[in-house]
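Single chain ahead, written as structure tokens, the form predicted alone.
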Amino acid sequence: MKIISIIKQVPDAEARIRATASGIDLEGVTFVIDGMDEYGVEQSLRLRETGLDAELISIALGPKRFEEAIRTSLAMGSDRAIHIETDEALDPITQAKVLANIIKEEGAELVFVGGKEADWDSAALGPAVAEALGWPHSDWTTKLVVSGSSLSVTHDSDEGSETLTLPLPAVVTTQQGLNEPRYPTLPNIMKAKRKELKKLALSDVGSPSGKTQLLRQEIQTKSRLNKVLTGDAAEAAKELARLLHEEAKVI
């Protein structure tokens, strides 16, 4: 069996991003792998660890910097790796449709997708990659096993959680509760310098156009109104549920 682990490296979530006129200013930010990525590393990791016999890809499609991301997924365990290395802010539609080409090129049967990018802030790519491969998919997936052709996960739903058989071939989005992703050791960072890292272009793996179009990027800021309650709580509370359902209408 192959299994896949789509990854992304993503600025710290304790990095200070700014906004400037003409977009987003990195400088100086620290750039991690994804921390919703690390889980599906793990799991492919245990899964192998139960027995199962299977060879452990991690796929990237980024820039160049992406590669730090890639050797993380490598010194964690994973076998191999592929970057497909581009500057184009591509959208999860798109990306999908990137990365599903090369998961059939690679013959692979299970894929692990991070529940929700940090950089889109969306969880859209893990639907959209079972979509673009007419494949079954488990979102935010909290426990899971492979048992011969079929997947069977539990996976958060509005009600609670609900469990689920997929058949194999599958996309599993993953989260915290699935797992606690390991730390690579020094000699598995060493030997992650040695494994391989295949690089393509987009143009190897189909190019095609993106759906969204960037316009103008801006960090989002809301003026205060600096209203002050008065009176004994009870008579506060009244007006501030009058205030939250008449004037700022959120109840």
Given for the second form:
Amino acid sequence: MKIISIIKQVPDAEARIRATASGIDLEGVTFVIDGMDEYGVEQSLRLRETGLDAELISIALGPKRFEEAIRTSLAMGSDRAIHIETDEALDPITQAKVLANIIKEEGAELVFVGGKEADWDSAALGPAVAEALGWPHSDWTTKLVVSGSSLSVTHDSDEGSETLTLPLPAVVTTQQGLNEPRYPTLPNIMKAKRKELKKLALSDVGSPSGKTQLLRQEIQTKSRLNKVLTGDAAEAAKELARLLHEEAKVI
Amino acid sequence: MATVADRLGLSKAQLGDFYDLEPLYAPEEKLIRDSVREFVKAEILPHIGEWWQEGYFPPELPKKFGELGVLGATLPEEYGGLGASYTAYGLINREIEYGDAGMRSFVSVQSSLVMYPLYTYGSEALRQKWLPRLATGEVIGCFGLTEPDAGSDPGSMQTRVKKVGNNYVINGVKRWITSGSRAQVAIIWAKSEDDGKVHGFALDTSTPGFKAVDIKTKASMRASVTSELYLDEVVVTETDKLNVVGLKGALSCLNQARFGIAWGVLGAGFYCLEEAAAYAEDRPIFGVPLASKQMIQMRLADMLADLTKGSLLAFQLAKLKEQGKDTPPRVSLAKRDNVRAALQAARAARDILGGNGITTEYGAIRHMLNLETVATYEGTDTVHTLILGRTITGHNAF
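Rather than the form predicted alone that you just supplied, could I have the structure of the form predicted in complex with the partner chain?
Complete assembly follows, chain above in first position.
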């Protein structure tokens, strides 16, 4: 069985990001493998370690710098990697089409995608990949077992969590709690240097045209009402409930 | 609490990288650094204050270091090493000493003072006998050169070796030996009664006549094992003998270890800078943060400046070492000045922390006291100064 983990490289959560009037200034920022993508790589390793006969492939679509994130996944234990190198800013639907082509070509049966990758925080890529492939998918997955040609998953839903069974092939998006990713050991880091990292151009995978175009970026500002409720606690609570219900319409 | 890295606009991955060396590291060097950092964060930092206080070196730690892959990292893979660059080895030392100099000493001794001479001067049989198990941490090694009355002048050692039949017999005392009582293999240097020259041996510590007693009264390096070794008619075979004659064998090992120290102490120094800056921000004085006072800022600025210069020194020394240009005077300069920078940073941090600075709940005093050892072992500040003086003038002032 081939298992594919989709990898992105994103700014380190601990890095200080500067927002300017024209967008995000990434100069001097440290980039790392996306934390939720890392759950996917870790889960593929654990599936193999618990007896599944599988080849583990990391696939990334993005600029040259993504290479470092790919190397991290190889050092963690993926067998080989494919990097579709592009500087184009593609929307998730377009990315999904590109990725679906290569996933089909590889004949993979299970694909991991970070639940909500920290680049655009859209949570759209996983479902879009499933859609492009015509495969079932489980989003926000916290537990996963492969048995034969099916997949048993527990995932977060709006009401709590659900446990489902899906036929393979399938797409799984990750959620915190799925696992605790390992840090690569030094011998594995050195071995990763010898693993295959295949480079492709966007045109090799059928350069689709984007659905969206980035025109400009601005910083989102949230203004506060600064309303203070006075009076005794019971009165204030009633007033708060009324405001939340009638004005904010959130309950 | 804002860390100094935040304030400098640096992520933690760039800790101590004020002059942006990051792009000069190879991809695997960065990955190695990051993994060792994660290891130190998970396995050492949460416990080190208590270990140090209790004078405890966790017996399971060598195998954990082995699994991580930091032992003998620069040796070829066939002997359990990684074939890693010296830059990577330097980064390993720095990240571990960010945790504690005693932990780094264990790794330094195992890698530079035991695995290095076995690999460089050992027969193939001797290499195979010890190296793979030293790399996994299954076997611990120690290095016996210093004696109670022979430190900076190792040539005056009293330990003697004599050829008896096909074997050698060693008698003597070695002191200040890291990992001594835990070791299964000891690299012992002794003066020959036959040729008057210094020879090295890799002896199995279970050999009759070998005894190790721990030095318990240390106020420094308390989480590291330091022992005295007694060798009473210890018999070793011809295969246990290292293939090098004279003190240069032992000194070549020290050149390796001193390189690791020049990197390692930067970790302790940057820990202290980070801790002091965070503390100064958090602690009010006369109604304002301590960090808003000029005297504090001056000291933090000095720490950053000294440690940044030390980082550049260590980096270039690694590049020189990779080309075989790490001459002893170059190594002396980096060892001497980087230890000075780290020790001053630790003393300043301890002072900035005031009363809290005398407890092991913070790292400053632990690092400060550890660094007193680091300033003493592997060539004292004075020894390195005299090596540099001799390099400039041609006069030996020892």
